[in-house]
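The chain below stands alone, shown as structure tokens; this is the form predicted on its own.
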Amino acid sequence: MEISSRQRKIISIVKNNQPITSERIADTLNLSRAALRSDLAVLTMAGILNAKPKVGYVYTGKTSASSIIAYLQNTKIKDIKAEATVVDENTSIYDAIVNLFLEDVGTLFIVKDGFLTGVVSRKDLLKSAMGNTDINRVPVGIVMTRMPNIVTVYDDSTVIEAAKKILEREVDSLPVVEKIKDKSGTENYRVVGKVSKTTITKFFVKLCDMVEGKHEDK
């Protein structure tokens, strides 16, 4: 992460006057608060500055590189996850293919009684459609990858953990699940989202934009 000259001035102002509000920082630099939003967002995101509600900004003493690494290691899946496309395992392969294209996704998560039982990819469905399978009659549960051979992540998993699992297992998407135990103590998994290569790519692009000062607070 490269610190711009204006960001260095902001750090210096905060160091010498902390805690200090964004209004005072803007006045010192003879700028508007709006003009400083992206700089303050980057410095706060990087952990160089800390924003204290009703108090102002303080300097943490951290370096930019170590702060970015810490940010990546601590960003949780719940902060970036997307909505998962879920179908029942009795859904026909044909209807599963229709869902795949209507939702514009590469992976469907299969459930029974509301709990995760399998995953089916675009490749799995393509193989079925090209073979001798009667896709209008055969349920998607026949061609899916079943539990426990499914890699999952949780809301409190980190982005780095998810990225490593996607690379190691060479899959496009992982289900984000919550673990639920029934009365007998059996563990079931409810799908609460997904994280995919696209999701993680969007996260890194946004992070790069923030580092470069292109991010704007809304």
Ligand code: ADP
Given for the second form:
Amino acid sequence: MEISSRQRKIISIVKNNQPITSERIADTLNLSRAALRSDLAVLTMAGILNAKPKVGYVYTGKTSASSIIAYLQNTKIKDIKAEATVVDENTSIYDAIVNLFLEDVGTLFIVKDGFLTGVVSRKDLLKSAMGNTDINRVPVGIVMTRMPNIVTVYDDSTVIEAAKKILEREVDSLPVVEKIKDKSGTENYRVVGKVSKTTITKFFVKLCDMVEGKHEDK
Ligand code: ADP
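Based on the form predicted on its own presented above, generate the structure block for the form predicted in complex with the named molecule.
Next comes the full complex, and the chain you just saw is listed first.
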């Protein structure tokens, strides 16, 4: 069972005002009672709300396991992705480091002609800064991890898929990409976002808020 954003709002209203009648829930949401009937029926059947005759609805404190599983399975990367910080292959290592600080990120996605060619992490940059590399001259493209070794996800991938890739490949961040075929049939990847350990942690907190009925909007 998937809980809709309106159902989450209802759970939150009941939790904060219980016991509460369906009229008052409807008033709070600016809806008619009839429009609410099916949502209330679903939440009651799922055991999330309890309907007490002549008293109103109360929150049972339970979110059904199936609704949590559905939320986990149905949330796609496009729902949780963050903005990616992208720099060109020819950017110097020095400027890449400046970018890392300015954007407050740990990973930079590297592109050539607008398409993904690699990734540099904090430690890749630290390593070059500690060695004999002339970081003002050497481009970041020299020290990056290159395609096709980059682990990516798509807008329609699931959160669990991304979390597994992060763990298995022991990286902090994955670019979210869109596959684009050019006229010759060559496949290129455009970066449309990122999923990092922070993104996954935020999702986990949101999931817990949902279970506790705190979450009002998806
Ligand atoms: P750090 O090196 O700062 O601990 P990571 O663990 O993310 O950060 O990176 C480890 C190595 O993996 C680095 O050499 C980096 O270039 C590479 N890397 C980072 N993200 C990816 C990715 N999505 N796909 C492939 N390699 C990556």
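Keep in mind it's a predicted model, so treat the numbers as computed, not measured. Note that the rigid core is defined as the largest set of C-alphas that superpose within 1.5 Å between two forms. Residue numbers count along the first chain shown, from 1.
Relative to the superposed rigid core, the position of the CA of Val151 differs between the two forms by less than 2 Å. The Cα position of Thr201 differs by less than 2 Å between the two forms after fitting on the rigid core.
If you fit the rigid core between the two forms, you'll see the Cα of Lys54 move by 2 angstroms or more. Core superposition places the C-alpha of Ile25 5.6 Å apart between the two forms.
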